[in-house]
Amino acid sequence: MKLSKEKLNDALVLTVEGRLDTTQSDAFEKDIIQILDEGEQKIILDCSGLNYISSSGLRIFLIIQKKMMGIGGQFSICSLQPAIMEVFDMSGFSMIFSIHPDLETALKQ
């Protein structure tokens, strides 16, 4: 799993690549907590390179959502691959998160 970040307009875009499973989730969570502690108000998680997510990974998405709501920030997810989107739909997560088809659309929010 690889995580990169880039500031675009008023948003911090986090791009995640690879697998987000139990073995990767601890490192991902530490990176995310550090980023959240920096006080960003708008975060977009670009999942175009994410090819697998486990329940451990989904839990971290919930952590981000909760922390961003707590500070009045905005959290969006974009570019979910079809298999990942299916996981979000089946788990009900697609109703919880602001999900966009691509980064361009997410940046307009």
Contents of the next structure:
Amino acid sequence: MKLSKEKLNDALVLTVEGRLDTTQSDAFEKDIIQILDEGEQKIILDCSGLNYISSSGLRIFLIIQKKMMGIGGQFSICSLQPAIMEVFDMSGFSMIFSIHPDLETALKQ
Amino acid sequence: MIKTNRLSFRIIIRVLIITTSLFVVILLGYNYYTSKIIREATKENAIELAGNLAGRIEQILQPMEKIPEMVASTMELGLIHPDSLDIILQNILLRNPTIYGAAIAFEPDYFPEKGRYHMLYAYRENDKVHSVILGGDNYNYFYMDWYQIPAIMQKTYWTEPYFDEGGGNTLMATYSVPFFCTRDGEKRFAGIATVDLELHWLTDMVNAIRIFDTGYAFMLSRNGMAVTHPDRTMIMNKSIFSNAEEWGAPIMREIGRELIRGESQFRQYTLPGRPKLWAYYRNLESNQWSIMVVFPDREMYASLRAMNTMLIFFILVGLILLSLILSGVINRLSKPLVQVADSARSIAAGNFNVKLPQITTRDEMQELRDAFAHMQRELSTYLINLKEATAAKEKIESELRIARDIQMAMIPHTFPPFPDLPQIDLFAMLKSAKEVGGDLYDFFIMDKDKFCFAVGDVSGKGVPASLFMAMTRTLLRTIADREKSPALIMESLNRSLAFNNESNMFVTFFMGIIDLRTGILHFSNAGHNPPVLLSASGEIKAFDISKSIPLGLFEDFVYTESSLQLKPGDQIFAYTDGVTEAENKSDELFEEERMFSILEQQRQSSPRDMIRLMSIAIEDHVGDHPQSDDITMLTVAYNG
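Got the form predicted alone; could you also share the form predicted together with the partner chain?
The complete assembly is shown below, putting the previous chain first.
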């Protein structure tokens, strides 16, 4: 798992790459909480490089979503790989998150 | 102890090798230069000895030579009356005790009145001097060496030594001087004046010379004949050339030729089958005889050898002492090593309080000891920490085992669970990746004829997941007492779980309720993998389920439910993603396709066999790779 961030216009784009399984999710959670504490209003999570996600990983996505809803901010996910999209669909998470096919579309929101 | 002995042994061997090589080099050098010096000194000594001897002999010979020379010159002056010659000769003998005999011999018919031969000879016999007139057909002196050679050469001549048999019975040599007279105005050879020299004194003089133990000197005549020799049988009997032949030693012949040429030499030579010899030889000036000094090489270097033997003895004693001292020093120096090694063994055996040797030498040994002491302290601390950590870990593990027992006790695992309900056959299995896990299944009878079953998967694994699972399972039973439709139960469950869910844990959940009288199944799903329906007709497919989110996220979420009519022989296979996502060491997943193909093969099997075989297939796939997620399977067979 590799997490990087970049400021594009008014949005903070986080890019996550690799696998987000149970063993990696603790480190991922720490990084995310640190970023959330900075109080960004618009966060886009670019998942083009994410090729596996466990339920622990999904939980962290939920943490971001709830936190952003709490401060009236905006959180969206983009570029999900088909297998990951399937996980989102099956677990009903695609109903919870704002999901975009690519970063451009996500930035326009 | 053995190790330190070997250490000192190795050091001593190295030191001995070095010192011995050094000594060998020094000894060889010493030996080389000393031999050279000894050889030079011996050469000087031999030259001097031979020179002295030659001088002493010349001192005797030279005055003697004067006598016939004077007789000859007197004869040439014609001052002596021929008849008084015998008196003169007798006088010569009386005044010169070293002279054995003296003669004057004239040319043939020199005095016509005295006949063809005329020779006067005076000699000693029994301490008296006699004189005779010699010459005649029985004593034709004209052809004798002492006469003929100086007469032809017209110069003085020393004869070869000869044994005068019948006369003095002694070894002698004759010195001849020719004299001339003037007749008819012409200088003519007139005769020979001689003296005879007895040679025994020469033998004594030469034999008196000793060099080292067995070294000796001898004299050879002009022709290489032995004039003197310590072995008297050689005298006048053997020549250097005859010996060369006899002994098979060409070197002797070479020496003989050099002697005749009058050369002098200091040289080493070897006779066949004899030890190495050294020789010095030189000529006598007056008669060309030669003096040769011979001594064995062995004796020349005897003193050097004695010195070497002594040196080697002292060196050996020194080396032995050095070894003993070194051994003592090394053992004393390395004693702390042995003690530290003993301490190390003691520590290895678990005795951390073993006392280390006290070392105050402020050297490497003390450094070693200090480092060792440091290691001892660190090891001791480390082991205490390890013990504590192990105890703590064991405690946690034991607690986890208990937690696991409690968790497993929460889910039913008596199969078949309802022997008196023929409509239902059922089997379930839960295998946690860690001691405790977040998967759950449950089933129970509601209101006598309703069978409720559920499968869930809490996000994450381990203790947090297990707590959330326990909460879910407890709430499910509580709520099922009150609510009777799956959607209502799910909503109620969700509300309770989402309330104050700070950690954002969630659980995907599927539950179904079968009306045992009608076979109608009501079910609801909260983001869980859709179970598989294995129809009695042979059709196998996943439940078609409307999307909804896992439990525990949003309190007010509305869950929907669906229903379908089960036919006798239908089976429902519910599972968690631990099945499809079981990983092997190449990170390959078990995959849904694989699961479906096994279900296809096993669709006629009992729920127990179906799950057992699925479990075996998963284990085969995973191999020895650690289990990545909790695995739960539940199969319900509806028999109608």
